[in-house]
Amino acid sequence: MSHDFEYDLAFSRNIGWVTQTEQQTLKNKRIAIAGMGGVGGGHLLALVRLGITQFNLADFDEFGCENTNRQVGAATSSYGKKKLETMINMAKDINPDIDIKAFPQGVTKDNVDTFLDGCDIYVDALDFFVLDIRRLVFSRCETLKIPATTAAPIGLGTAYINFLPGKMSFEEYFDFKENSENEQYLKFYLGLTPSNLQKHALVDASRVDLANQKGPSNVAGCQLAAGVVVAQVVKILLNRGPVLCAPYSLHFDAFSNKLNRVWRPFGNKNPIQKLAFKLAKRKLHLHSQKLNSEEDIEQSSDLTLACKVIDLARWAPSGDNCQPWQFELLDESTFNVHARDTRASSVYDLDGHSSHIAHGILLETIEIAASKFSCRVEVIDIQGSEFSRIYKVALKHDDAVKPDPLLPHIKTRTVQRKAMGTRPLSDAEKSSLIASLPAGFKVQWYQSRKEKARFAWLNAHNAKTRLTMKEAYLVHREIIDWGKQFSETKIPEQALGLDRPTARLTQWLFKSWRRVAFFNRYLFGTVAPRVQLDFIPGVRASCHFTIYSEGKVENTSDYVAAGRAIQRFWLKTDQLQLGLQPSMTPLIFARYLESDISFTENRNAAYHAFKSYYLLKKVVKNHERVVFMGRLGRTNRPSSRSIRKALSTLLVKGS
C-alpha cells in the first residue's frame, strides 16, 4: 500500500464509473464554489475526491459552535477560524496538488467576474438568506454562459436545480422582481422544493424564522446535497447525456422515502406556484411580527444568570397554557416568582389547586434549569394573598451541581392529544418512570385492554359534563387559538386533535352559548368531540396512569410538591420518547363534589358530573390521593403545540 500521494492511484477507484480519459478531463476542470459552510464545505471535499484539482473558492465567515451539527469543517479546533482557510487545508490534506484561488472577502459586485474567470461550472453554496449575491452570481453565469447547479439541504433530503446556458435562467425561474425581502426568501424556498416532500419531517415550524434569517438544517441534507452535486458535475462536465435543468427540478427526501421529479413551466409564475406562494405567505405571516423571536434569548451573553434560568423555566406547562406567573428580578441571581391562581376565570380551578400544581411544576423546572449553570436553588415561600403567592428564588453557585439529565427536555416536552401507539410499556420504561418520582409519590398503571376502555369511557363521559356547562364553555371559548399551529398564550387549534370539519363547526358554535346549547340538545353536539378527543385517544394508548401521594393532599404546599413530582415524571416520558396527555377534569370535578364546591348551574351537567364521579371511584384506585392522571403512548412529536410568552413579557418591576 502506497503512502505517497499519486493522482492516478488516489482516484483509481473512480475508474469504472468514469473512464481514464474522463478522469483526466475532470482533473483539468475548474469549479467555482461560493460559500464554505453547511453545503459548500461538503461540496468542496466531495469534488476533491472526485478528482477535480482547480477551484475558485469564496467565503468571509468563521466557524462557530452553532455550525457543528452540519458543517464538515466545524469542530472545536476550528471554532473562531476562517471557514475558507480551514476548508482549503482540509482539501489539500486530500490532494496536496490542487490549485485554489481564494476569495477571503467573499463574492462581491467588484470581484464576481474574477471569481468566475476560467471556471467550467459554478456550484452554488451560499447561505439560504444571501439572495442578493446569489442573484448576482447566477446572472453573471447566464451572461458568461457558465453552467450552474444548486443542491440545497431540505429537511432530511436534498433538492436540486441546474441552470444551463441558453435554457431558463435563475431569474426567470424564481421570479423575484417586485417582491419584498421576505417574499423573495419564500419564493426561493418554494422554487427549490415545489413538491414539498419535507413537510412531514418538520416538527417545529416556529424555527423557520425569516425575520432573523434562521432556519433548521441538519447533516443528512448537507451530505446528500454534496452527493447530488458530484453527480451533476460529472454529467455536465463530461457531457454524459441529458441534464435535468429549470424548469425541471428533483427532490429526494430520505425521511419519507420519496423521490419527485417536478416540472414547473414558467417557474414561480406557474399557477400552482402562485397558489402555493399565496398560501405559504398567509401561513407564515410575513407581514406580522416574527415568530417567537426571543425563543433562544437565553444564549445571549448580556443576560443575567437569573434571566437565563427564567428563560428556560418559562417553558413549564400550565393549565390551558395560561402561564399564571410573572418574575421580578431582585439582582443577578435572585428573583421573585409572582404566582397567581385562575379561579376567577376558570371553572377548572375554583379552589386554586390546579394552579398550585402548575406553580410546583414551575419551581421544579427552575431547579432543573439552574443545573445548566451549576447552581442549586433556594426557594422561600413568602405568604401572599388568598389568590396569589410569592416565591423568592436564590441561585447559588455550586460546583457539585451537574446538569440534570432531564434538562434537554424542558423545551421539547409537550402534550399529545391525538391517538398514539398501543404497544405496552416495557418493564425498563416503567422502572425509569417510577424512579423519576421523588419520595412520597407513586404511580399506578392501567394498561390492559379492559382498563384502557374503562378510562376512555370515563373521560368521554366526563367530557359530556364539560361540553354541556356554560361555565366550561366560557373557558373553552377563550383558550383555543383557531387556525393556529403554535400559540404563545392559548392552545392552538391544530394541537386539539379535531378533524377539520369538526374544528370549523366548533369554531362557529363557540361564537354563542345559545348555538352550543341548541346543538348539544337537539343535534348530538357532544358526540363528535367526545369520540375524537376522549374515547378514541383513550383506547389508542399504551396505558393510562395515575400519580398518587402516599400521604394526604390537603393544602397549597401539598399541591406544589405534587407539581414538582409531576414535572419530573412528564420530562422523563419525553426522554423516553413517549407521548403524554393529562386527563385531569374527572379528578377536579370529583374534588369539587367531595368538598361541596358548586361549579355549575346546569342540573343536567351536575348529574353527569355525579355519574362520572362514581365511575371514577370504580376505575381509579385511591382516587382521593391521586394528584395527576393521564395516558401514555408511542408517537411522533406533535407538529402543533403551545409555546410561551416572551421573556420580556413575563418580567415585571417590583412595587
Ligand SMILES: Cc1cc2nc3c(=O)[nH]c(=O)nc-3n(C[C@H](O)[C@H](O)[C@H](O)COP(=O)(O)O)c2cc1C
Given for the second form:
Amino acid sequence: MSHDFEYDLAFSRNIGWVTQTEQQTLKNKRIAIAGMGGVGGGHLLALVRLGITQFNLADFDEFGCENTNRQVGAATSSYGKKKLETMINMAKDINPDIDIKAFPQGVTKDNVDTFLDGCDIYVDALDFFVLDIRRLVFSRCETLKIPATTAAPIGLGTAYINFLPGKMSFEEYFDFKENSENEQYLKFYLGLTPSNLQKHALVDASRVDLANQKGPSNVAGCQLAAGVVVAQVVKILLNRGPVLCAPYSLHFDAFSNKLNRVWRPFGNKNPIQKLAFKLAKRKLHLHSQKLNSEEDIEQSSDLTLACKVIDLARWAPSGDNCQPWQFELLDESTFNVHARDTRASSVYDLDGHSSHIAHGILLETIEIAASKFSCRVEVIDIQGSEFSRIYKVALKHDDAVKPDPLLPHIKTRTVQRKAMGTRPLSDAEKSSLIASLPAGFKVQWYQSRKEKARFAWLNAHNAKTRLTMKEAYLVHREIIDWGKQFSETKIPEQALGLDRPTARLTQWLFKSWRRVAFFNRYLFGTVAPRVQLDFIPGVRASCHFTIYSEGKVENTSDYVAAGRAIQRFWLKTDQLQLGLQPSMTPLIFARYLESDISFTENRNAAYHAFKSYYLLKKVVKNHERVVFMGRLGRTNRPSSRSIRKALSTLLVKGS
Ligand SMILES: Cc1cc2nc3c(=O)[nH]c(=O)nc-3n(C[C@H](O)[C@H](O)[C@H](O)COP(=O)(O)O)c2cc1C
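Take the protein just shown as the form predicted alone and give its structure as the form predicted in complex with the ligand.
Below, the chain from earlier opens the complete complex, with every other chain and molecule after it.
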C-alpha cells in the first residue's frame, strides 16, 4: 500500500471501465463547473476521482448550517467559509496536483468567456433559481462549441440533459423568451423533468415554492447527479458511443425505481409541454403572484420600515378572514393600528371578543415581523370606543433583537380544515408547543380516540345550531368565496373541505334563507356539511386541544393578550409541520348562553345550542377560561387558503 500520491496508482481502479490511454486523455481535460454547493461540490469531487486534473470553478457563496443535508462541503468546520475555497481544499486533498482557476466572484457577464476559456466541457451546477447566468453560460457554450451537461437533483433521483454543439440548444429546448421570471422557473422545471417521476416521493408540495425561490433538495439526488455527470463526461470527452442530448432528457428516480427517457421534439414548444406548462401555471399562478409581490415589498428600499413591518404582519389570521384592522402611518417607524370589531355584522363576534383575539394576534405578529429588522416594538393602547381601538406602534431599533425563529412562519401558517393524519403528537412536539405560550397560558390535550370522537361529535352537534339559524346564515353567505382557491377578503370554497356536489348545492341554497330553511327541515340539509366539515375532520386529527388562561378572561385586554399567545402557538404548529383548525363556535355559543344573551330567533337552533353547551361542559372542564380550541394533525400545507387584502388598501390617512 503506497502512501504517496501518484496519478497512475490513484486512478488505477478506473482502468477496465476506461483504458490506460483514455485515463491519460481525461487527465489532460479541463472542466468548468459553475456552483460549488449541493450539486457542484459533489460533481467536482466525483470528477477529481475520475482523474480530471484541470478545472475552472466559480462560486461566491459561503457554507452555512442550512447546507448540511446535501452539500458535500458543508460541515461544522466550514460554516462561514467560502464554498469555493473549501471545495478546492477538498479536491486538492484528493489530488494535490490538480490545476484550478478560481472565480470567487461567481460567473458574471464580464468573466463568462474567461471562465469557459480552454474548457472541454461545461458542467452546470448553478442554483436552480439562477436562471439569467445559466442562460448566459449555456449560450456562450453554444457559440464557443463547448458541450454542456446538466444533472439536477430532483427528489430522490436525478434528471439530466446534455447540450451538444450543433444540436438543439439550451434556449431552443427551454424556450424561455417572453416569459416572466416565475414562468421561466416553471419552464426550467418542466423541461428538466418532463416525466415528473419525483411526484411519488414528494410528501409536502407546499415546499416547492417557485415564487419564493425555495424547494426541497436532498443528498440522494445530489450524489446520484454526481454519478450521472461522471458517466456523461466519460462518454462525451472520450467519444464513447452516442450521447443522448436535447430534446432527449433522462430521469432516474431511485424512490420509484424508475428510469424514464423522454423525447420532446421542440422542447417546451412541444404541445405536451405546453399543456403541462398551462396546467402548472394555473395551479401556481395566483399564489406565486401574491407571494412575489410580497417579496418585492419587503425588499424594496423605497418603503419605510413601518410599511415593511405592516406588510408582513397583515398575514395575521382573523375570524372568517375579516381582517378587522387598518393602518395609519405616522412616520418612518411609527404607525397607528385602527382595530375595529365586527359584532354588528357577525353573530360569532360576541362583545367583539373574537376581534380582540385577532387584534392580539396582529400585535404579536407585528412584534415578530419587526424582529426581522432588528427592532423591538412599543405598543400604546391610546384610545378607543367600545367598538374600536387605536394602538400606537413604535418600532425601536435595537441590535440585541435577533430574528424571531417564528418569523418564517408568518406567511406560511394557515388553517387546515380538511381531514389530517392521526399520528399522536410526540412528547417533544407537545413540550415545544407548551413552551411557545407566554406565562399565564396553558394547553390541555385531548388525544385518545374517545376524546377525539367526543370533540368531533361536539363540533358536528354545534354545527347544527350554526346551520339552522338565520343569524349565522347571514354571516356564512358573506364569507365564502365560491369556486375559489384563494381569497383576499373571504374564505375560498376550496379551503373549506366540502366535496364538489355539496359545495355546488350549498352555493345554490345560500342564495336565499328560505331555500336553506326548507332543505334543512325536509331534506336533512345539515347532514352532509356536518359530516364533511365537522365529524370526519374531528376524528381525523392527531388530537384536539384547548388553550386556557390561568387568570380570568373578562375584558378587551385579556382577549388581546390571549390573541398574542394564540399566534405564537399557531406559528409553532407551522414550524412543527402540523396542521391546525380552530373550532371556536362551541365556546362562543356557550358564552351567549351563560350571559343570557339571545343570539337567534330560531327556537330549534337555541335548543341545539343548549345541547352542545352540555356536551362542551362534559368534555372541557374549565371552558370558561378557554381562549382557543381546535384540532391538530399531520398534513401538508393546504393548496387553497385565504390570502390578504393588499397593503395599499389597508393604509388609511389620519382623521
Ligand atoms: C379568533 C379566530 C377564530 C377562528 N375560528 C375558526 C373556526 O371556528 N373555524 C375555522 O375553521 N376557522 C377559524 N378561524 C380561522 C380563520 O377563518 C382563518 O384564520 C382565516 O380565514 C384566515 O385564513 P388563514 O389562517 O388560512 O390565513 C379562526 C381564526 C381566528 C383568528
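Heads up, when I say rigid core I mean the largest set of C-alphas that superpose within 1.5 Å between the two forms. Residue numbers count along the first chain shown, from 1. Here the structure is a predicted model, which is why all the values come from computation and not from measurement.
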Any chance the CA of F174 moves 2 angstroms or more between these two forms, core superposed? yes
Please determine whether the C-alpha atom of R314 is displaced by 2 Å or more between these two forms following superposition on the rigid core. no
Large Cα shift (2 Å or above) at T53 between these two forms, core-fitted: yes
